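Encoded as structure tokens, the following chain is the form predicted on its own, with no partner shown.
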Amino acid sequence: MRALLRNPKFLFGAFVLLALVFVAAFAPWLAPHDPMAQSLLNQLLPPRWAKGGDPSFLLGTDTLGRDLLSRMIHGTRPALLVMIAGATLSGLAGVVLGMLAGFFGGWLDTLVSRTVDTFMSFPPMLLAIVLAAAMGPGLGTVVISVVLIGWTRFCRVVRGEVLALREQEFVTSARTIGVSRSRILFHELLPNLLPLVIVLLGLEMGRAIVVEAIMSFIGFSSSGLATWGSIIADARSYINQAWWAMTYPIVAIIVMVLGLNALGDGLRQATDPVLQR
């Protein structure tokens, strides 16, 4: 804990993540207006601090008179859901398959490796769009798309690390004294993989937010939710009149991705004994 609290990357990433969780959890109370409520009399109002701004609309409004601050606040909810569910399921599938393929080798390694190559041969977003077109729009579709895109990265990296670790002396010693394969996998190899998995998980969370934004931008997220991608999609048609409407979600996505990457890097620096030495 002391190492984490002294790490500026971890502190920045933890602050960004906690802020996202807090805003998503208390969105109905933090948002000053209904994010879907329209008011045609308040179209394209500038931010409060700009000339012509309305004090009741802090960040301004869009072409339908919807409050941008409220839409940004409620947009944290689908982003957080896709980030946690998509990255976690991707990590579980990729780590388990990568460990099994790297440790046992043989036909299992060949099968997993060829499956990874097949998935990675498709452009990631094209695969996600085809899946969304087949299953229909919705957050569940976005989560499944994130998993299908992300598990291959975990699997390939973990497999390569296990191939190196299984030849180390501590694994050979465990085999010599009769330790079971399952115990070697989860008590010897997995703890040595955790720093790497933590970094991959932080990167995948950032990618999940970007994928959710892209899917909602093209209309494959739930139409009944305010999302950062849908705000960008709506704002592109009037960017010359209200550039700020597109700026807010883009800045939010950039900050979230940078924060999650820093969080994963900080956790790795604090948990990896090699880096500590």
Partner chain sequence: MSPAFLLRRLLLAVPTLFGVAVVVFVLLRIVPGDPIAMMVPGEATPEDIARLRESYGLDKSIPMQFVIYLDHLVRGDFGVSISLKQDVLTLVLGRLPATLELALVAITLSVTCGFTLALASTYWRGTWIESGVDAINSIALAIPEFLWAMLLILAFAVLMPLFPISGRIDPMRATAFATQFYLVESLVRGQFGLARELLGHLALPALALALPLIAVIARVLKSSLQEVMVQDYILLARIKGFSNLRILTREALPNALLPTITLTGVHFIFLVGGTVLVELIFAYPGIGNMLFGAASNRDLPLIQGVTLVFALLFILLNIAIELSYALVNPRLRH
Given for the second form:
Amino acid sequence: MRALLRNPKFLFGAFVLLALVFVAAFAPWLAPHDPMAQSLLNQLLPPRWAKGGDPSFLLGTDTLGRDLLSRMIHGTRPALLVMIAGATLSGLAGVVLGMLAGFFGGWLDTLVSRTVDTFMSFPPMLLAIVLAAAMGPGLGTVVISVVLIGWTRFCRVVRGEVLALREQEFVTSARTIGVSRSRILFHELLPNLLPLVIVLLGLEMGRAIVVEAIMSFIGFSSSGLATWGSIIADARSYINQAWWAMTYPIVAIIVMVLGLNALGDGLRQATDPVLQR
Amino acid sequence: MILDIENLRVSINAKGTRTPVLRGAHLQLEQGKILGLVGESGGGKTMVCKAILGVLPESARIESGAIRFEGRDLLAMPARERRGLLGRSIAMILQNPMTALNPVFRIEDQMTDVLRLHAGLDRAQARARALEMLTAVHIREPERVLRHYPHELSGGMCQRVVISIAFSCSPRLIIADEPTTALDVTVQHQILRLIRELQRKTGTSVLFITHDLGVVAKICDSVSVIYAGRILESGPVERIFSSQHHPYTQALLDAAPRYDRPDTALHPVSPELREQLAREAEEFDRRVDREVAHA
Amino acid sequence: MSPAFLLRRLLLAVPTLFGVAVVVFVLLRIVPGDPIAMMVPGEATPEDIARLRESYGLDKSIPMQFVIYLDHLVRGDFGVSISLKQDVLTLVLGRLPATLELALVAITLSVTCGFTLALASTYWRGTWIESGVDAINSIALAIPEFLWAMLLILAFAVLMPLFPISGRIDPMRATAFATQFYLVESLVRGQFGLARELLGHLALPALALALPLIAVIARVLKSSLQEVMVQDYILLARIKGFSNLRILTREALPNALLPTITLTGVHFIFLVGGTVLVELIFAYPGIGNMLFGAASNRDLPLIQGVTLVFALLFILLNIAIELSYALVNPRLRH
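Taking the form predicted on its own as the starting point, write out the structure of the form predicted together with its partner chain.
In what comes next, the whole complex appears, and the chain from above leads the way.
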């Protein structure tokens, strides 16, 4: 724990994550305007500090006169939701399947491993698009795409780890004294996998943010929401009039991705002895 | 004197600490002779040959000394000119034939490239010369071997190829770094005989590096014994074998397998002797440091 | 590499394609939603809808629909697009060349740049060039291609307008071509002005696709080269008197290729898959862009057609990667 608090990467990542949670939680109070409120009088205002900027629209407005700052602030909510739901669910699916495959082996392992191989040989975007076409746009579609793309990473790593742990003394001895399989799985193996899974979760959250941005950029997320991806998509169409509008969400996403990567890296460094066991 | 190494001092600098690996080595190789350089691994043998060839690791630094090849100091020579000697005038036979050949090229390419670079031969001439060389190292179907990749040949065959590459540009000096260590015992004898035979035929001088005094007795004209970066003793083979001057040489002799009396037990070098030698080496380092400080 | 091996690989592709067809077909039909209802105007009667549904075969049971679909597929009939009312195969084949040219330019770019970076940082090991390459690599890897595309748009289209950010060519000039392979055709015909315009449009999308792969190739090739450079045969090459450049490119590089191809192979497939998104971002008229249109209109036959073509592309790419293993490794050649 102390090693964590002295790790700059972890601190940077944790700060970014906490900032996101804070902004998302208090979005309605932090945002100066309604993110959806259009104002035809205030179209395409530049940021406040630029020439022609309006003090009440800090980051300027888009073509419909909506306040970009408020849209950015409200955009943290779908980002956070997809990030947490997507990463947790893909972690859950991947860990369960990976543990079962690694622990029981046999046809179950073959089935799971083959499925993972198939998923990994198929570019993730294609999968997400076909899914979105089947399910229609919405936040649920976005979360499921994150899970479909992400579960294989957990599954592969966890399976390998369980295969290694299964042969270790504390597991074999537990088995010889007749401890039940489910007890071995949940009481012996799971605690040992936890540090690894936490690191993977950190990395997965970074990926989920990007998937959310892409899906909402494409228009496969809920159309009634202000999302970072939809801000990019709107800004892409009037980029020659207002290049800055696109910059905010891009910078925000890059900071999130780098922050969450750093969080995963920091966690890995701090828990390294555990991982190397 | 084709090769004359004088007071060569080399150290490895890693992580701020300086470890001497050659502590003022002297070595003399006469024209047309085979000099055995004997010692244990880590004693500095390989450093000597890397220093001659100019392929020392990046962390190594030559602190003083001279390596004179045909009277000219290699260390003072411009890099380009020095590299010009390699392959043409100085060649080498490596220890492990299975890793010495590039796995993705046919034997033909690996034999002719050096001939085309140094001897100025065209493709057909180089190929003819390669065939000639393979015959000289007693390879029976040279045409077929030329078409093979290294992994399709045995270790002994590979070493013959490596030897033929070394001799192909008629170099004046060949450095053989434990050329038989990685091979089967029966093949070892053949390879030793082959090197001796080619050396006699071409008159090339050979610096033969080994840890085995038995091998030295078979092939060398003179011998130098190296330990902890220092040459402990040098002289003609007969003299070294008849009357030992240094206890370490005696210990090495005791440790070498006796081909004439296979039943005698081997005696490893005693810890006491190692300690004494280590003390001497440290003493030597201190003396050198003092000299450097004064100068 | 024998023809028999190739044939076997191609035959193995059939079940894979079948699997993709099944998965996509089922996925698209398990979820409620009526593509016909989306395409008819509001005043259409239920009879009109039923008639349309019948004409697209959507009134039958799902297994029956699948059997009919397969039957048509085997005869080379991919069906008729619901939204564009044209033969799917014709539509896809018309757009495929644009995607292939994009992928090809991106792959060429990533291989050239990746190799250059890896070779340069090995040749100048321990200097600022190596640290610079490492820094470029970690930045390129940390940011996903979607964000690269956006950053490139900002940098080279808005702040420093060097390249166009959408389309493939001025539509006025597109009529001049006899084939859909505009770039190849203009080069073959020697129309370099046109080729330059095409390359200008390709520059940003290709770079966005290539950047992550450049970093992967540079990193993997560099570490393989460093492993190779300490091998005995490199020492022997040095002792043969070869120059450092020749040792690096002629002796070390061929040996470093094999691990590089093994480790980067799957990224080439991702690059081709990545064209889908990049085409949308840069409004580039390839099959990826077509897939989005199809997906937003729930144009089932078109979605199926495009995914099958992508699956076929991936399979062919896999075979090409395997062939290149054999090409660089003599041990596999027999």
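Values in this document were obtained by computation on a predicted structure and should not be read as measured data. Positions refer to the first chain, counted from 1. Here, rigid core means the biggest group of C-alpha atoms that superpose within 1.5 Å across both forms.
- Aligning on the rigid core, do we see the C-alpha of T110 shift 2 angstroms or more between these two forms? Result for T110: no, shift under 2 Å.
Original post:
Is there a C-alpha shift of 2 Å or more at V171 between these two forms once the rigid core is superposed?
Top reply: V171 C-alpha, core-superposed: shift of 2 Å or more.
### Message
Using the rigid core as the reference frame, would you say V162 shifts its C-alpha by 2 Å or more between these two forms?
### Response
Passes the 2 Å threshold, so yes.
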